[in-house]
Amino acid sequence: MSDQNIGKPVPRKEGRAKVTGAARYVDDLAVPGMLYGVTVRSHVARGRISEIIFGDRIPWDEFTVVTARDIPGANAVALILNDQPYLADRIVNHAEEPILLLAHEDKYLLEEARRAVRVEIEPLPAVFSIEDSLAKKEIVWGEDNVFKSFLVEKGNVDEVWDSPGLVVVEGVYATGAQEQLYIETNGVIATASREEGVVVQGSMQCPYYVHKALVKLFDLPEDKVRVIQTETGGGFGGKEEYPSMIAGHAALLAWKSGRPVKMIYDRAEDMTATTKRHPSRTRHRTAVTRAGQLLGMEIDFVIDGGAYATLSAVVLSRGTIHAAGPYNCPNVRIRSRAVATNAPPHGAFRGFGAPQSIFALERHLDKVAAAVGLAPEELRRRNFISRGETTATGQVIREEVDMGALLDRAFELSDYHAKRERFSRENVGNKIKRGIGFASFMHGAGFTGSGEKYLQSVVGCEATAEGRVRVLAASTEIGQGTNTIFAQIAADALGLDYERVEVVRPDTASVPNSGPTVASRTCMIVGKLVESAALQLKQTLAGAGLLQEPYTAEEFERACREYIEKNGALKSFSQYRQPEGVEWDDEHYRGDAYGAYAWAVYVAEVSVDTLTYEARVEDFVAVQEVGRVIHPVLAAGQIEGGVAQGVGWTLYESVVWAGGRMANGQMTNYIIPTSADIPPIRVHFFENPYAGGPAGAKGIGELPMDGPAPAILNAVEHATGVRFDSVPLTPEAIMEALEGEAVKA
């Protein structure tokens, strides 16, 4: 492989089209004869539908109306447990649950019609909190409200607690929901008929997820369903599973009306009706020697899945595996559960469960350090995992890991020790308190355990007679740079100029299933398949006697042309094969959870105004080892963006629930950080190439979501001397705690 593109900030493939406005998003598109579609939703969290009343003064004969009775196939979104209906039939289980669909060519009359439909619902008792769900206050799902549970055990925790000379530290930690708030809301255009099948184009992360769901919804052969990703304005996990719902709705309206249907959510509907980050509650009980050696960790991790299972099982899985962090502890027990409540289903969001469990761990370890009289960094240094040691699942770390070096570099860049001492001294008597804190953590790349083995992703490369190369993959460009890094990887594998490679738009009719664009897998897993497919293309030409190393672009073009003239299409495909030595036991949840981990230390500097009770992040340092960096600008952008989202989750973004409904579902009252609220973010990469990734790269996208919350709250504790163990940490929460401390004093 040559190295003329990887590691360089080449221009983004789609950059020009986006900057000039030439890029067309789904709401820029129109189809002749198109109708507009809307959804009529439940106004209660749980209840029994008694009647649907269509109001007066609306010409209902002009409308297409779809209910559950019109569904030709299965009334369930095909995902994991298939428990979520496309349209409620008799029972509703969350506010904003879809009940009825309407379509009309006049979008303004359509809105009047939506408001004219009255759904009479007899309320049933509902559950709105993790604690009430666990207590089985009402059974709202299955037999016990539990979607999924896991148990991870290493060593024997039960024998640890009575050992002499130990310090036992306990704590409870909580995190709230978070809205993805991508720039572009959910939207699709669908055409459908029994003769022609179903075609959906729209804003999404995972075209083959949507394809699978539509096949089941319409009871059609796979070749009768086609899904095309349009230009997508961000996803962050929020367009992983939810597009299957809106795509199904638009296609049902198209199926019944016989005309194309466009559905575009406005911001309020997108915020109140779609998935969010799972709220969580974590209990820690830790045994540590007075010298600071971790001996036992017992962790109870629970997430709120909302009304239906969606992806809660796999979010729980990742959160469970990351709950014990990058530490070598001989005895660990992690129990975890995803439970049902009557909130709209929670789903995928950057980090996928790990930010919740890592937040709890990194806050707790500062508490453990204080209990044994050690500095937070010293406790961690004494317990950092190293090569040859095992994680909580028993995975032996085979790669070189130097968390101490990451910590040293992060402290050097942030001037951590000097600031910690100075802030402690200067805070006395000042209304503005300053603090500095850090978090150390890791994040696994790719599907957990045997997930990639079962998925068996496929990627293709095709050469043209002009010597250009097309990458064929279902991985989507959603702003993170997929098209650019795939082109870099393929170009270097073939020894070609970057401009000679294009990445084909994901379309289930023309690209193979390379799996979803999730789980920090796009670069490491799918990118490796791109590399392999490109190398196979070169080997095909060499095997035909048409190409010999070294070669020029002109020689490659001539070889392609001669091959195609003689043999037809020049394509190669690469399918995922699990690396040797990787073993995972799904039943006992033990073994190699991930092929590789990215490792990081983040440092946050904060100020807390004791007059207004506002906390601000003043400076942020992010140091990480992510294998080889494919594109330095895009990689730094991923870190900066993830940190910004982490700052929002920690200090600003409070989802206010009222009867299971998001009460602040507008950008005027759901507060997110602006550019004025985001500090300078200094990003530093350590490079330690990983053999299983393209040119040595690992996953990167989710990692930066994991560290900001605990680093910021550790810094706030340093500034105020008060512990805060839940996020979001709003001014109200700070006021209540600081005024309580003042009363005690």
Partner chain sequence: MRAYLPAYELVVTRTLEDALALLRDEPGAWRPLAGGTDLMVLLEAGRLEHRKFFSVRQLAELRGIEESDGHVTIGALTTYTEVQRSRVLAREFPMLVRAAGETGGVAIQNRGTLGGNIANASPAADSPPALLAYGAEVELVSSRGSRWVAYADFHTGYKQTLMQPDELIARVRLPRPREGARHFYRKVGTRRAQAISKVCFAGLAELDGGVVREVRIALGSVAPVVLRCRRTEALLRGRRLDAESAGAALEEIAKEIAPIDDVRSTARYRARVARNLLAEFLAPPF
Contents of the next structure:
Amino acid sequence: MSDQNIGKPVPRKEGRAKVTGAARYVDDLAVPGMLYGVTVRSHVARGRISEIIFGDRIPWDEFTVVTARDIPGANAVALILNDQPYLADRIVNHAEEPILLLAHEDKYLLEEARRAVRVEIEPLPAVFSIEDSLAKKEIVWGEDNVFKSFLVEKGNVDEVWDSPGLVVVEGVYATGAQEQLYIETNGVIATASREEGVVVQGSMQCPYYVHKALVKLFDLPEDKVRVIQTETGGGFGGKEEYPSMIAGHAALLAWKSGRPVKMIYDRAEDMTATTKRHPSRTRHRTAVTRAGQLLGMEIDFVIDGGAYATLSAVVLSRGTIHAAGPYNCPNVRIRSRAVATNAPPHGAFRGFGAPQSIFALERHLDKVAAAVGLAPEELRRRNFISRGETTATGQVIREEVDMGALLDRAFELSDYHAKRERFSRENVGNKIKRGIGFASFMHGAGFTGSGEKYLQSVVGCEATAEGRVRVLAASTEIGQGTNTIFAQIAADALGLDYERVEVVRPDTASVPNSGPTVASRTCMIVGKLVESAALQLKQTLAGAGLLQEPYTAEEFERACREYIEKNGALKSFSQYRQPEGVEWDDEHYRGDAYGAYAWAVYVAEVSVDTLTYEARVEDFVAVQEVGRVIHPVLAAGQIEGGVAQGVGWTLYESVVWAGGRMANGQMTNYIIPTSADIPPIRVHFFENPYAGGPAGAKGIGELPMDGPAPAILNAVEHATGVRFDSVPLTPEAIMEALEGEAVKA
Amino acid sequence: MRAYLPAYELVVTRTLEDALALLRDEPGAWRPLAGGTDLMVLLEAGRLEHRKFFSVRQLAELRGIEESDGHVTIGALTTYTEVQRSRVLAREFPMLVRAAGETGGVAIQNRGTLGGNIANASPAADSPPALLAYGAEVELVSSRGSRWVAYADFHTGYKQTLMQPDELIARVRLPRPREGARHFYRKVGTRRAQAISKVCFAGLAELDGGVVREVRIALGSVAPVVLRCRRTEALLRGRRLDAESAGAALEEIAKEIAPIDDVRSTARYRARVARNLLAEFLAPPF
Amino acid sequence: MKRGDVSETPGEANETRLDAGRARGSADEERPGADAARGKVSVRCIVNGEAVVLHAYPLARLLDVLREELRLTGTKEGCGEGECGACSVILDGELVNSCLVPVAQVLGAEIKTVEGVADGERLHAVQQAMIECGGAQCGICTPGMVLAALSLLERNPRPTEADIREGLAGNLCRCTGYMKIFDAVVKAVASSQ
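Moving on from the form predicted on its own, kindly provide the form predicted together with its partner chain as a structure.
Starting with the chain above, the whole complex follows.
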């Protein structure tokens, strides 16, 4: 293995296509004879469909109309519990639930037609909050509104509360929904027929999820369904499960019409109808000694899953495992539940439950520190986990971990201590209050628990007679740099130039299933498979006596040519195997929850304007240990992008709900940060190579979403002296807290 | 695109005279489209109810910024970008320039026009509070002739104006403020750019030895129309500006505005911020 | 009920040349919402240096016409309401959101899209810097961002960081957190001096 590409800022593989406008996203493609498709949706949150009325003045005989009755296979989006229908038949469980599909070649007339369909629905009582769902105000799912619950137990937390000399600190924390707001909306193009099967191309993170869903929807053999990822304009989790829905809809219209069908959501539909980050509510009860040692943590974590189970069970799982953070506490109980409401299903979004539970913990620890009279960093220093100690699930940390060093570096880069002191002094009498705060946290890479073992991901490597290497994987490039890092990893494994390696476009007809592009797994888990598949390719050539190290590119090329002439093709495949000693007990939720964690300390500096109650992040420092950095520019870009989304979630992005539907489903009214709102973000990496990752790399994609919210709110508390325990923290909320009763309506 | 596009019409008239003839011949049938920054948004959402439009963007007669002794006159088609590039506006009407710079991003500022902003009559628009505080007058033209109206009288209700169906906004005239006047403009929109305001405040005050000679106060997003706070002004005019008069003004403005809860903010927030901004405007040192 | 064919084909019968002064087409009373319906119009303009004639309904968005008529798909739709800037193009030297420009208003105009930025195979300094600095991640905002940066540098060849932040504030990016885009603009400035 060479080291000529990894760690270097090689040019992004598809960079040129993206800066010249040549990159083709799904809406840029047109297929001859293509129709356009749209969805008619429910306008009530829960009810019984009584009648569908097709209005006058529309030439309905020209339209393809699909209802639940037209579905050839199972009317359920195959995921975990398969409870979500593709098209509601008699009952709707959320506003925006799909009921009927229309296709026509004239997209303007199609809109006119969509408006002309009237669906009569008799409303049923609905549930819109975690509290009402838990109180079973109405049973809207299963027997008790609970999709999934977990219990994590370490030590015996019940015994600690009565110990003498303890301080017990309680708190309740809440987070709101967040729209992924990838700039490219969901979209697909489908062709389908009984003879040819179903082909879907589109914007997505997980081609094999879509494949599995279409196989069930059409009741077709696997080889009659083909899914191709087109260039994808961002995902962030929002294109993890939803593409299975829109792909199914377009394919149903194509199946019935016999024509290709393009379906592209406009922004309003994408925002109101597709998934968002799960809202959450977390209760903490913590026992701490006067010296600041954590003795017991009892955590109750609840997320709002919306109307169907979708991915809530696994979002809950990750949130649960991260709920106790990077601390060594002997007694922990985490009880968690994902509950049903009549909102559109909430889904995957960068961090996947962890940002919610980490927000609660890191806000809570500032409160705990205050209760025992310690500085927030001092409380954490006294409890940071280190090698040989165990997490809440009982996972023994085997790698070297030095959270204290991350904290030191973050404080040094942010000038934390000096600013903390100066702001406290200067805030008196200033209209602009300033504050600084931080959060320390970790994020596990790869699927939780036994997930990777069940996935059994496969990656292929193929060499051509010209000595070019192609990586075959279903892992998608969605902006995070998959194409580039896979090429770097394969090139270094083979000792070749980066330009010699290309990553094949994910197409289920030609790439193996390397698993979904989620869970910070692409670099660490799939990248490792890329590395081993590439190494195997080399071994094959060596084994055939065609190649000896060291070799030149020309020698490699000659070896490939000779091998291919003799054997036809040169391919290797590598399948995931759980590393030795990794144990996970699914039943008791104990053991090695993740192969590796990235560790981090983030510092936020804020200002709060007491005239307008607007809080702004003025400076941000992100320090993390991520194993090995494969590509310094892409890695920093991941961190900065995640921090920006975190800033948005914390201060700007407020989903306004009205009767279970998003009332501000427009970019004008759901505001994400602009270039004028993001502070300078300074990123620093500590490198500590992890044996299980390619060249030592761990996952980093989700990590940066975890830290900003608690760091910012801790800073706001420093600035204002007021404790805020929920996000988004809007100026309206700050006004209410600062002015209290003084405000007249 | 949710509109049924074939149902819409947009004609391009060559001259102002042609445009006015169109308005005269079929009163109410045709409406102007300038930069499109409001109407095209409604079109996309399928909410543009009116169908027949004529483009005014190409009408040279409605462009340009002119200075005279007592006034600066701004053509209705002046874009926000042109407002920001004008030296005389930067020197004498900083609130208007600031409002233009805080309206949308660069691409919006290049298309959006002052006349369009007025005609659209949104209570959340950014320039109108500044225009009100500067005591603007608006020239309405029709084939019958032209008339000047006080901008403070222009908006008669939510999205309603005193324009006749055959009239077009031609120009805006601003009296030049006295040197040394206080200009205070603040748009509050949560994020720094590309925001729709939750509250927008514009105030102009001219003092003589601590006594308020003239004051004009306007607020956006706190009422069905962009609001000129005449009662608060009246209370201050002729009085010494001190804690007592400022306190009275704060009480008065709370009664004068009528903010609501909507998807962008709350009535309580808007009321409180309006009060804070007035307090800031009236605060020493003068 | 039979739908009329006006909406379907850019047929000569339904077209009116805009440069004739006023655009009027024939109404088709049978079509939905036909009360004010008119046909398509032809609009002459220059796109990326080439004279073209666009055929579209007069209120059609320049965005759609560029993408569908000219197949210039580098211009993207992100929001349809002038909020995100993904559809930015340069119209007569000024940055605009092409989703807000009705095609009838580009008569005689000069339009530059992202496809017209590079000089053949040679990338513009802004494009090159966007690749090198990591300013493009998913790439969907990139064409608009490139044009916004270009337009900024045209007016202000040596922008401060505040100028860059302000100049790009109408172009939303959800991937990068903007830092790498700022780096790219700074680098493009340096490399063109």
